[in-house]
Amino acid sequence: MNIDIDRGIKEIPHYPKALAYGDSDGWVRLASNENPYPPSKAVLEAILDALFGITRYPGGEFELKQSIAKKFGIKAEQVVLGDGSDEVIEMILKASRHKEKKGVIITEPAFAFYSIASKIYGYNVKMVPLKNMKVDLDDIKDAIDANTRIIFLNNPLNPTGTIFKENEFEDFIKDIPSNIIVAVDEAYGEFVTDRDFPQSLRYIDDHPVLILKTFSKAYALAGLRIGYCIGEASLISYLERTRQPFSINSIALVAARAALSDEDYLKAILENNTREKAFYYRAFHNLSLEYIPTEANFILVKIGKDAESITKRLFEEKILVRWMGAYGLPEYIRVTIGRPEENKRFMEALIRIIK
């Protein structure tokens, strides 16, 4: 066929959306930064109750917005929901289209969908390298030009787990032109223990700052695909206009509300993450492996030139980790912080393979 496809689409690397990982039994899945535990009991009960209503189109969006607003001390009209953070990213790109300004700035590396979605919607992508595995906001600022429309910042950053801090962000945002949207993706924000993590909601009323969050990670709802964005009410209203109707299913809506209500569950998840992170630090230190201290639920560790082959060897033992070659870090793997027994099985296999 001689179909003329836009060059931006052609430049997007093709990869299979669904990977066959074998049957569900016996696998240790530490490749996708998922919560290794089931959702809370409150979530499961809410899902069971909601099953009887799936003959109707989804309702309950406003109620969830109210719950989110109450949690953060904002108004419901400052929240837009999405079918995962991916839909929110697309909403930002759709609502921000401009006949002249078509530039997007992204760190390199960063979450891959920023670049993919930007190219789909016809934006020109400018990549800004990290410094010492961290986002350098001064370099981001220097990359701004007359074409810049959106800046995507990931904090903590996937894949490094590093953060930029309050004073850095405050200095950064005051110098950003008011016609540039700064989208701060805090998908892993719940896991952060550093007290200097930016209080990003402070900036949404005075600057075009959008804060992205998700129920996929700490709240264990990755399979239900629900995220949200917080910002100034009028800006959020423009994002809302680009949404598909009923893009979030009814099960996800009730599950997310229940998840927000169960603070004890979240506390237990975060405690496990802190404890098992320390386990990994000790184990990598004992192996003399360089790792990046993380504020997320994953760790980036330098394996060396054999990182890809070791990832394949682990796969053969039904242990999934992420080789970081696609992120320009071919000597590294990224491993999710899982349950104690999963982390132990991974480390035992890694030690055996390395030695």
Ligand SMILES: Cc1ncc(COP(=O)(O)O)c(C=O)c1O
Contents of the next structure:
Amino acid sequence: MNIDIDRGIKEIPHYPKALAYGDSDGWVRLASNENPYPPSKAVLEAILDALFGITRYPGGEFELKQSIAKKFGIKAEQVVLGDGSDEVIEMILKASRHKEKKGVIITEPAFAFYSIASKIYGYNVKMVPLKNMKVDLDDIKDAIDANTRIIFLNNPLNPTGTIFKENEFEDFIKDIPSNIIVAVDEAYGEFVTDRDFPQSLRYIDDHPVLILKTFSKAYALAGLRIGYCIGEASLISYLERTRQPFSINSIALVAARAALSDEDYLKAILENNTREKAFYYRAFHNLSLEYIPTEANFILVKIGKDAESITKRLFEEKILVRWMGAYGLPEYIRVTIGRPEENKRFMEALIRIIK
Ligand SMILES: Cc1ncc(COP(=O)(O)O)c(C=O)c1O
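Swap state to the form predicted in complex with this ligand from the form predicted on its own:
Let's see the whole complex now, leading with the same chain.
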């Protein structure tokens, strides 16, 4: 069709979605870092209840903000909700619109949507390579120029599972000019066990630091699409203004509240992750495969030059993992830590294929 579309839009790649095969027909889904277990019973009951309310526009945003605020010891005005943290990423880009400053800094590799969304909203993206598979905050600082408006950090980092630590972040943030927004995406923050993980809430009063979190991972609500952002109240209110009035559906709102209330569920999920992480470490070690120790619910492992074809062979056995070619790491795959039986099925298939 002969229609004039902006070149910047034409050049945006499609988001690399994993194929959505159901859980029920024998697929092992270890490609998208989802929670391998169903949501908590409290969540399922709340969803059933909420179904009767779908004739009305969604309510309950304030109640959910209050629950989040209580959990973190902050005020409800310091929370904005989003249709997944993907929408929060968009809100940050929309609210930060600036006549001259159109620069976004991200790491390379990084979660794909930072650069896709930045391009949609007309920003220029500067990528800063990792050092030894870790984010180097000094390099990020060096990349700042007169046009920089937003820095997207992700801690732990998808796809490596590595973190930057409290002292590194403290050093970094004190030198960042106050008109640059630092978005710290902690989508996998619940899984972290390292005690030096930054307490990012400490920074939100004195710096334009925005912390992104989601119910898609540890809380098992990826399909409902709900995430949130915490920051200083006036900054949060600007984000809120850029949001569609009812972007979060009524089922997601009640499900998220119920999810927060069920601490035993979260504990069990984190225990599974820790135990199964150890299973993977042992198995990769026995196969002499290099892996990156992870603070998240996925592991990046170096398979070698056959990584892509091995991913395809696994797919033929109904096992989905992510080949990292699109992240500039063609010798690697990223595997989500699943349920014990899923992890075992993946490892057995991998061993068979490699040998
Ligand atoms: C680092 C990171 N941020 C954000 C998201 C998106 O999360 P949500 O489902 O809340 O939109 C993902 C999803 O994989 C992710 O890996």
